[in-house]
Structures are given as structure tokens and as C-alpha cells.
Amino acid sequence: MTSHQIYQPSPLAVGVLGFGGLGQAAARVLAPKTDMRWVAAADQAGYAYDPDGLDVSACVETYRQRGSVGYVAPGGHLSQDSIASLIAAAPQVQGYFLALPNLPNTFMASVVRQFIASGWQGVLVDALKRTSAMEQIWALRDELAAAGITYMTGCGATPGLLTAAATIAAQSYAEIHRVKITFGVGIANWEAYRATIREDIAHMPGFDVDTARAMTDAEVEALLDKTNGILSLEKMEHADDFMLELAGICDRDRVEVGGVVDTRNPKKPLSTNVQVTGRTFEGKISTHTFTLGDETSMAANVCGPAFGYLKAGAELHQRGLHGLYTAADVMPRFVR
């Protein structure tokens, strides 16, 4: 095998857990890929599996009309325990993107425990936001390694793409003084990303995970009416801090994350960027800034990196490297 060859089998059989706005976007991202084949999906009420590949349009239309991919024909199955049912029905799936809402805050860890208990071996990738949620995954790292699972955590946009950019930018400095991540998100209709918006609301003053989760759609609408559809978020509990501390870049208290979400306009209210300020070995203080193009959507900046890290995870798994990795630990592979 020459040095430039990829270690994993291709195409990789992958699944998406969660089929709300992010899960549907993930399926659309995968559709034209040749490195990966989208074969499995699950939501709260059912799952769909087809080893030859699922039809994106059919799954999205079925979900929107009937509320679950479990109604898709062929390959759909209704289930009260859809994730466990899918794992059992489709052991050939090599990797999953967990496009799941992390409400309550313990939910993602509970899903991971299901995979560990099932005996399935492969690659899992998430786009977790909260530090406290990622710390629960971190506590499972030895169990993941023993189970033969390669788990990539914090692999969306932030944490994820911007955390990785900060890790690279930090190399210019002898000491890191501050990492500041500022994001702008524009979506035309908040209902397309209900879980994501609720997670954002949970970061606002006077709210937490439990209160945001308990809000009805009407209560969310009322809140957005008060703010003209704008959510302004500052000093969020974001796992970029945990990931950068683990990577040895800086203490977590030097990392700050905030942003603005416009729930009524697809145009970004501001440009998403990360600023890394530090001192060089010559004693100069400087700041690197990495800015994402305004035309790239939240979905593009979350799902693209997630699958890039899933591909990297597949390579690690093929080499027998199991356990937990973050977006600051490895470089993603480009998914063709």
C-alpha cells in the first residue's frame, strides 16, 4: 500500500441518527458523495435501512408528511426504540453521524451507552455543543475503547471546524492569551431547526436546558416575537473550551464563544469567525482571524466537517485505534 492510499473501505456505509433539520441536511450532503453511501436513518418513531442506499427525497418527503422515516417503503420500520432497533437490524453500518438534539443534557451519553452495550463496532461522530455534555462522553472513553468504537466528538462547526482552526492558528504563538469564537447563523424558518434553536435558547440568561426543552412551539414563537427573531448569545457553555484545554492549547477560561442567530432570515447577521490572540517567541502580541464565507450555511459548516471527521475516524478504526477523539486531535479527511 502506497503512502497516499486511504486505509478505509470505500464507499463507507453510514447512517444518520436524528432526522430533523440537521439530519435532513446531512442526508443531502451525503447524496452526491462516492466515498460514503447513506444507508440508514432513525428518528423518534422509527428507522429506515437499505444497504444499497436510501433515497433522500423519499425519506425527507415521508418524514415531513408522516413524521417518521419508519414509513418509508422499502426499508422503513416503526419502533419505540428506534436506535437500538436500527443497530440490531443493520450491523453492516460502519459509521453514524449523531445529528440528535442534546436535550436533556444527558441524552447523547445515553445513546453512546446503547452503542457500547450493543456490541456494534465502528465510528461515531457528534456535533455536541455543551461542555458538560462532552464531559459525559469523555467519561466513557475507556468503555468506548474496550468496545472497539472510534468516537469523534465536537465535530460540527463550533465546536468542530472553528476549534480545529484555532488549534492550527495557535501554532504561531508561544503562549495563547485568548480564543474568541463568534458565529452568525441565518435561517429562514426556525421550525426547520427546532431542536437547534431550543439548544440556543438554553444558553440565554434566565433559561437552561430543562426550561428550553419544556417550552412549547408557541412559547418559542412568543420569545422570538419579542426579539424580532434574533437570539443574541454571549459567553456560552461551549465545548470548544474543553477541547482546546485537552489539546494543550490554553486553559478553558481563555476561550469565549458567542454569536447571533437570526431565525427569520437566511442571510447571516454577522460573519462567523475565530480569533486567536497570543504572544510569539519574539515577544510580539498578535491575533490570527479565520472567517467562514457568509454564503456557507450552518448545515454546510456542521455536516461537512462531521463527515470529514467520520472519514478520518474510519481510517483510525481500520488501524485499530479506538476510543475518544475530538476535532482538535485529528485532521478531517475530505469526503469526495
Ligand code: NAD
Given for the second form:
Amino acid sequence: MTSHQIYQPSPLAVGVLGFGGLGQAAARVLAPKTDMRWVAAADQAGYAYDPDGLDVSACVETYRQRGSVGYVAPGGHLSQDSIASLIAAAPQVQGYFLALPNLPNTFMASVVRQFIASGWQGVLVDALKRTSAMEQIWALRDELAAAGITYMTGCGATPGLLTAAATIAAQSYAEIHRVKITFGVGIANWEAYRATIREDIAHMPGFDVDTARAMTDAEVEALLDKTNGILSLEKMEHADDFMLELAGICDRDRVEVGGVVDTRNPKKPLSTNVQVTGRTFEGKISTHTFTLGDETSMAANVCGPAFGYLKAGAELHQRGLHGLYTAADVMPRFVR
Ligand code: NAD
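Having displayed the form predicted alone, please output the structure of the form predicted together with the named molecule.
Below is the entire complex, every chain and molecule, led by the chain shown above.
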């Protein structure tokens, strides 16, 4: 090796759990990368594993036509307990993005317990949304550390990218008065993101996680017909508050999250932004605003950060730093 050559470690072997809207987008995000190789996927009915890398088109086509990546050949296996089966079949996977629905609200924590019990070591990243769900993961932090797992939580868009941006914006101030996150999401049809939409409905007045989870697809459609496909959400239970409190930025009651989801139009109904208001050391009150480009989709703003944090998590893991981190605790790395 000459002095001009840069050491290129072999690509990180990465899996995606959940192969719905976000899981499939995650696979497409990974396809051109050289830092990471997409080797594993699981859905409710099966898993696919190929240490040389999975083919995105084949997996998406198979999932669309037959309902599970378990039918992919070669590498596919049907399983009633696909996550446990995959962990057992593929100990070489170094990191997973958990693009799973958190329905019921305890589901993600139960998956994390499964990983802890399995003896697998590596990096896990989630894009969890609810405060009460993240508190369950937080309660597992010592067990994660003891198991040799580096767990990055809240690493999607919100929580995630916007929470991290708020952490940086806060640095101009001596005191933080308010963090206000407002998201605009446009998707062409709700069926591409069933869990996301059900979890959003659970924030509407008169609904909770259990009632939204119990709704049939026809009931979701009937609700969306009534609102012309629009979901308007205010003062949501979002873990950005818990993460900013843990990071020492401000008390959770100063954090507010809301947004508008259009389930019938890929154009965003409003520009996603985070506003951070505070007082400077000179006594001036001001607001920083960070706005995402309207052309960026929810999938781009969730999956990009998720893998950036997975890469950061892999570096922490390698240095022996195990346990729980949030998107407000560490900087994401950029995945090439
Ligand atoms: P989806 O409904 O499109 O897909 C869910 C996938 O999970 C499916 O492939 C399904 O087969 C699989 N699955 C369900 N139960 C499983 C099990 N027991 N074992 C293995 N696989 C299982 O979901 P989605 O709309 O892509 O959303 C995924 C998650 O991402 C949701 O929880 C949502 O809240 C979250 N999300 C976070 C953000 C953020 O910014 N933080 C943004 C959007 C979505």
C-alpha cells in the first residue's frame, strides 16, 4: 500500500428488519453504497439472507407478488418467527435497521429483548416515534451494554434528523425556551406505509395505539375518505422531547411536535422544519429555523439518517462503547 492509498475496511454487513415502505426504501438507499452491504431482510412471514448481498429488485418484486421475502431464491426462508430465525441463521450481520411497526406500543422493546437474549453482538438502529416506546428501550440500556450491543434510538427524521438539528441549533443560546417541530409528509397512497399511517392515526383525538392497530384497512380508508386523505396532528407524543431532555438541552415540556400528512399526494403539504427559540447570553430572544428541502421524501429523510447513525454506531461498537445512544447524543457519519 502506498502512502496515497486510503485504508478501505470491508463493507459492513447490514440487515433491514421490516420490508414495508421504509424497509424497501432502506434497501434502495443501500444498493449503491460501498461502505455497507445489504445482506439480510425480514418481514412478518420470512427472511432472506445472502452474505454476498441481496438483490433489491428481486426482493421487492417477490415481496409485492408473494407477500414475503421468504420466497426469494436463493436465500429466502419462510418462518413464523422470522426475526429470531434470521438472527440464528446470520450471526455475521453486523448491524440492523429496525424498520418495523411499533404495534403494539411494546413491540420494538420485545424485539430488542430478543436480540439481547440471542447473544448476537453488533449495532441496532431504530426510527421509533413515541416517547413511551423509547422509554421502554431506555429501561433496557444496561442489558444492552452487558450484551455487547450498541443501540441507536430515534434515528429517523423526527425523532432523528430534526432532533439532532435542534441539538446543534440550541448551542447559540444560554437558555432554550421552545423547540417546535412541524412535519409535512406527502405519500401517493397510504398502503405503501401502513404502519406509519396507523401510528399517526393513533395520535388523533379519540384514537390510541390499540384502537388504531385494530382498525381494518377498510376502516382506515373510510377515515381517510372523511378527511380527504389528510391527517392533521398536533401536540404529538413524540420522543424528540425525551431525547432533548436526556441530552440536557431543555425540559421535555418545551418540545412540541405536530404535522400534516397527505396520503393521496406525494407533494408535501408543508415544509418540514424545526424552530429552536432561546435567549442568548446577551439577553436577546431569537429563533433558529432549519427547513428540509421539499423535494426530499419521508423515506429519504428517515433512511439516510438511520444508516448514518448505523455507521456511527459501528464505530462506537468497535471502540467497545456499547449500550444506548439517541440521535441527539452522537453525530451521524456519512455512508458512502
Ligand atoms: P409498513 O407497514 O410499510 O411495513 C412494516 C413491515 O414490517 C412489513 O414488511 C411487515 O411484514 C413487517 N413486520 C411486521 N411484523 C413483523 C414481525 N413480527 N417480524 C418481522 N417483520 C414484521 O411500515 P412502515 O410504514 O415502513 O413503518 C415502519 C416504522 O417506521 C413505523 O413504526 C413508523 O412509525 C416508523 N417511522 C418513523 C419515522 C421517523 O421519522 N422516526 C418516519 C416514518 C416511519
